[in-house]
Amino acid sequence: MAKVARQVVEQAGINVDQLLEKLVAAAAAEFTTYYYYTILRINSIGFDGEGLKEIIEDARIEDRNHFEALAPRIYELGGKLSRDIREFADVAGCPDAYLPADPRNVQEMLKVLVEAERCAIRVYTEICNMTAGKDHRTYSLALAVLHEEIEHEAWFSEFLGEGPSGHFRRETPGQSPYVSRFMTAMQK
């Protein structure tokens, strides 16, 4: 653990244990969303589903990247991830993104996807609000993830017919244009 990292965050007036709880919940949500998006992507079949597959894949890989970027910060602040995956999934900050009962209903699948992204936006906005001007590293990381989650929501809501998003697909799937600078293991 980086003792000074925790100390300066505490001195800035942040309850580090509360922040760690939020970061672990966010990491658990990213990890479980990666899992559920894998299932959703596999079940994106047919004419409509095929058009969605690439966007689900981008969001899926970027959610994995979010998990991998959050984990070091959790440990830097003296926290840890559960050694039990079931316990970890139970603390996820967002509901599970289950495959709809009728996986061929693309509209229902899109509703699952867009709601997962909207939950993530709320989670990272809360972390940003908590750390703004006080914990620069966590704030920068949460803001980077927030940028990507907003783009994911825009992609899925556009498919739902809620209007144009103004966002374009990534050059390569899972690029994580905002979070990649926090990824020590990410290949450039």
Second form
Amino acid sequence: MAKVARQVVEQAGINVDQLLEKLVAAAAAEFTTYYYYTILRINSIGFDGEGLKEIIEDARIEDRNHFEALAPRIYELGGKLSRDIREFADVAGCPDAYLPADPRNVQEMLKVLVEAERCAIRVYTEICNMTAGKDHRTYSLALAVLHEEIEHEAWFSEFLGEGPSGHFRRETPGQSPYVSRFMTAMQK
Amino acid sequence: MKRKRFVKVAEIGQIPPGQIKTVNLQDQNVVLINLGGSYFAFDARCPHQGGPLAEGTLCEEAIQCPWHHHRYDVRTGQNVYPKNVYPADMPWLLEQVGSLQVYRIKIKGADILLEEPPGPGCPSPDGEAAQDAGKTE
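Next up, the form predicted together with the partner chain in place of the form predicted alone?
Next comes the full complex, this chain leading.
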């Protein structure tokens, strides 16, 4: 734990235990989503050529990156990840993104993906609202993740016919243009 | 004749549009909300895992639980997410997406009244008769 790092957040008026619950729930949601997106990506056969598969892969790897970036902050603040992965999955802040009953139905697949991203946007908006002006490091991290989740939603909603995302593909799969600077322990 | 009993729980001026207020009804915490001048009431605990819905956020006509971000239509209590994306071939998941208990509301002057739920020992409130059991005004 980073003692003073936690202390200054507490002194700023944040309930750090409550914040940690949110961060752990967010990290768990990223981890489970990474798992489920692996299945979704594998099953996205021939949707828009391989176009959908590519953006699921970007979102999948970036969600893993979000987990990687969140974990150190949880420990800095005196929190921890569950020793039991089953318990960890149960506290995930967003529902599981199951493969649809008919994996050949692209609309059903996209609905799962876009709803997962929308949930993530809500999760990080809450964390940003809670930490803005008080916990600068968590805020900066949550905002970086939020940027990427918003882009993910736009990618998938574009395929649902909700209008252009305005984006182009990542330079490399799962590049994490906003979050990568927080991934100090990983080779980028 | 058995009649449903409504009790005053708040006044209109106490809940500005888009706001949430928790009230007590027969030792149950109930959340009251004002959606553009229409009032709705529902159980304060998320049916998924008991999350505190009074701390949730309103998204149009849905209340979102802060714990796992399940969303419920406040007008009907129906789970609108993730029930909408849970696969039909995994029916056991339906246990996680049960409906939120909603309460009937009456506005009388400036008072907000809620219908009392069936008392202990009453059968499942599927029918009007069950809901009316033991209720007199």
